[in-house]
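One chain comes next, on its own, written out as structure tokens in the form predicted alone.
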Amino acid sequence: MINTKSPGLPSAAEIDIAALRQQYRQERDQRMRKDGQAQYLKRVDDLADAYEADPYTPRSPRAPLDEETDVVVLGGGWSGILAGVQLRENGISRFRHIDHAGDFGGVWYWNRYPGLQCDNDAYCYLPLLEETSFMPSKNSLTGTRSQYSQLICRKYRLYDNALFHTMVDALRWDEKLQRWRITTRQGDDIRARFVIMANGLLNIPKLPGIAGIHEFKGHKFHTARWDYEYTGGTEKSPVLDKLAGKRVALVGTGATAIQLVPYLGKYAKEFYLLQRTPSCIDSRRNSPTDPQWAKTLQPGWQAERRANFHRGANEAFRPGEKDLICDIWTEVNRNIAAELEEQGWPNLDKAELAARYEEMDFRVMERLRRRVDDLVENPETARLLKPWYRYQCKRPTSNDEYYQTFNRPNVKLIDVSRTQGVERLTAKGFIADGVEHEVDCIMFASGYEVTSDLDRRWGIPVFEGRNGLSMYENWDGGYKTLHGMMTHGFPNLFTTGYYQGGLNSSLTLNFEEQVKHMVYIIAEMLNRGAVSVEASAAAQDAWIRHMRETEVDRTQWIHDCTPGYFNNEGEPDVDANGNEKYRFYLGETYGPGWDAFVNILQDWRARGDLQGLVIEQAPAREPTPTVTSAELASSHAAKTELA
């Protein structure tokens, strides 16, 4: 067989789907809160370091800049790096990156906590592997990704004009200058012809609005700003020896916590994990890169592997197609493909395929729950650690030490689902079920501003287009774009992210296709001598209608999920008719799929007519009068005579 089913996968006869649906709803309802996104704080003064401070790179003083440039890229993570690569590849050299970090890397610059892992296939996730001749040492790398991203930045000379430790406080379109004016806290005034918003999905750490968060007198920090001075150890040697006599609590059970928990359980005197919703956690199955396999790879291998991963994670494997990834992300579709192969690939319609997927979803999640029983010794702890929701309601994770950590006598799981989160912090610790637990340190693995309001996600207080129109007001109630990248009223501006566009399972490939499209338009404008370009209102409206007409309604699936950032903490979006909708990432993804979306962009560029864009050319200059040599000689003779 091309693909085989997961070991330990239960049959359909072994599970009661109706009963599971009921339990999923009960688990969801138990965790729902009325305050939705408001449960997270915009700012905690005594935790300002959770965003603004950089504990890793010293700040270098510099004079404020007063300059003009062609392009400013806001962000130095993967989307910003890939934008810079495209600008270089298209011969555009007058551009700057601006980032509040001390170097390139984005979330991989900030994340340096013990146990840091990339939980995606590295051969898919890391971009430009063929272009850089770089091969990951393992199929799922541990440690920081920033080293590879910085290798790319050196290769494409992105350091030449990068501004680090720089925070933008205003972004305004100046109609007279036909430029974006970017002012920063460092006193810069930069006028850019074009701006690429590349500030990422995992940009600003999010802090929970726990009652009493200001009262706690012990040490506290967000995991995105790991404090090795307090814990001991280093990024490369995470021996947290300074926690030996300390009582530590961790808030959060997402991907970061799954990787971090084994280290805190190993080194802390007492460790408490405060859990609202457990993650689903498979085995890691990480292995070194086989050098013999690497030698067999032919040009185009990464694109082929990425396409295979996307079909396995998001769509469906084709008859006879092998799963090249074989991890938790592709498991549901791999199992379906294996069973369809056993049955000779029967011709199923969409409804039948959807039913197959739903059934396999329940079976895979049951396999993962049984894994908990196999690894956790205490039955009550095992019960609390089991995930009761549909696959991908919460980001799938993998770890070979997480569950075993709860067998340690110094580790205690604190279930906070009945209070929909941590009940309260006190000066000495936290309260759960009316009992105060004293701790020395509280760490927040509470994630990032992924689906919260735009001003919280982007961290730019003032963002205004033509006539002072606020982007935050313009997009209030729903995104308005052409192809998810340009917005009427905001000329020469491009946005990366999940805004009415395609969704690929490999986030970096998403960014690659977006910035390729953006830089194509920028290059065209520079070559044509245009001063501004923006989406027409008609083209924007047509794209929004097309998004609606082709939309795949995920409302019921996401509605049934436990609250989290995928479904805006259970708060639905509301469309123009007042109907509740749950849109992935509170954005919208293109219903016909990734390949169809990429084809739209490629066909649009191939036509070359820039359909849907309003282009303003620079005003023509008065021609300089030509002077013949005879006229020049006559003029000279007259001047001589007058003298």
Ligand code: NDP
Second form
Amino acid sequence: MINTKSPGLPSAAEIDIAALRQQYRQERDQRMRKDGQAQYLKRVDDLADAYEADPYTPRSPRAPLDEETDVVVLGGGWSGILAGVQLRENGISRFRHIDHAGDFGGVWYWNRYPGLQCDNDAYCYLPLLEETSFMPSKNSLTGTRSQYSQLICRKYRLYDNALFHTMVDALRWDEKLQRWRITTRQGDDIRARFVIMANGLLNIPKLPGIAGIHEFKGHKFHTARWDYEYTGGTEKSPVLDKLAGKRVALVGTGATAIQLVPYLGKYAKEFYLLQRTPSCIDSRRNSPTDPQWAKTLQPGWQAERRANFHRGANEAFRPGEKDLICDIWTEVNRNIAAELEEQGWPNLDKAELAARYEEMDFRVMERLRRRVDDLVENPETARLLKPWYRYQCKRPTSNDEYYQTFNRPNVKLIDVSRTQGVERLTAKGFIADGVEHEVDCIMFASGYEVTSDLDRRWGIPVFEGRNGLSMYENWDGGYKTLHGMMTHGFPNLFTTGYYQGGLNSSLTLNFEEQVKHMVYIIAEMLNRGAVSVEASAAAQDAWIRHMRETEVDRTQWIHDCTPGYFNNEGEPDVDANGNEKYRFYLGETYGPGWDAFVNILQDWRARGDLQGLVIEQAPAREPTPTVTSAELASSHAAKTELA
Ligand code: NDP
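Starting from the form predicted alone shown above, please give the structure in the form predicted in complex with the named molecule.
To see the whole picture, the full complex is given below, headed by that same chain.
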């Protein structure tokens, strides 16, 4: 057998799909709130200071910058780092990263909570492993924050121009200068020919708008700004000894909380976990990298492994293909492949395959619920910890100590699903089922602005393209892009993320392909001495039409999920006036799939005609970057339409 089914997987006869469907529906309906994303506080409402403060790196005073550069990369997380690598590889050296953190790393910089891990396959998740000859020590990254991103930054000399602890206030296209004008809270005025938005998905922590949240007098913080001063321990040695006499509550049960809970259970005098929707949690099996295996790897191995992971997590294994990853992400497809293999790979049509997939989804979730019974001693607690929704309604997680934590006498699970979230905070603690529980500290593992409205997500107060057009207004009612990266009316600007492009299961590979494409365009423009480039309205419209025409409705099931950021907290895609809202990120990806999307980009670059772009050429020969603002302002640019 090439693939084997998961141990403990129930057979189809052991589950009642009709009854499960009904239960899933009930669990969803119980949690649906009318206020959708508005249930969360806006950043300006609260904790704005906490978001901007950096507890990890002291700020060094510096004079405001007044300068001109070729490229500004907004963000120093994975997408920004990979953009920097591409810029260097393409011989572009006049660029600057700007980030409000004190170093590169993005989400890996900010998150330092005890138990922090990246539970994805590290050989897929970490980019450029072959280029850097780096081999992770385990198949998931454990322990403290990843040092690997900084290693890449040193190798590609990204520190040379990085501007940390810098918060962008406004981003405006200056028609006269033909530059992006970036002003910051630190008083900088930077003119950039090109801007790459590398501002990430998990960059803005959010807090639930629980009644009384401002009344609580104890200590409180979001897990993305862990307070070791308060808890004791350090990032490297998370012995939370200062919690020994403390009563602690944690709000949230997503991927962050799952990693953190064993530490709070172990160290706090009393620990309350406030749960609205349980996660599904498999075992972890984080094995050390086998040096013998590493020696066998041939050039191109990482691309092959990522392709295998993508098929396992997001598409389907091919006949004869082995699951190289074998984790919770690939389990459904691995089990299906194992069964098809037993049956000699019968010819199934699309509908039959979809039915198999759905049935396997129910069986895998049942296996995960049985796992709870095996590990949790108190039957009522076990009942509350069971997830009742389809696999991937919430991000699947894995941990070997989470469930056992509930067998400790100092740990109490508080179910807040009936009140659609924590009922109320008071000066002294929280209320659940009408009873006040006093606590010293409330921690919020309440997530990030991932799919909420753009102004919440991007956090840049002013973002204006040509003629003062606001990006927020321009994209109101739906994304408008060419290939997910360029927007008409916003010249020389590139966006990374899940806007209207392909979706690969390795997050970093999405970014790699995007920045490769945008840096190709930037390099072309610099070589041609062009002053601006943007998507033509016609090309943008054609791309959006193509997206819609080829859309595959793989996402209806997400609407039936319990609410969360995967489905816009259950909000409909169309608002009360019939306007389309931003589609949630899984719904706004290219229907024919990742490979088809990458082929489109590759073919487009190979043609070299920059089809669909409007290019403004400087009239006179212009050496690459050293033109002054005054010269540019007085120049009359010639327009070329290549659509
Ligand atoms: P999530 O958004 O996944 O979870 C937020 C949690 O807060 C949910 O359990 C939510 O409940 C709960 N919550 C929100 N409001 C309330 C309320 N009013 N009352 C009670 N509970 C509430 O955030 P995370 O930080 O856990 O994870 C974010 C993402 O970060 C992950 O999805 C993942 O992509 C990434 N991550 C990846 C890791 C890795 O190992 N690779 C590790 C950690 C995070 P409900 O579900 O009911 O909405």
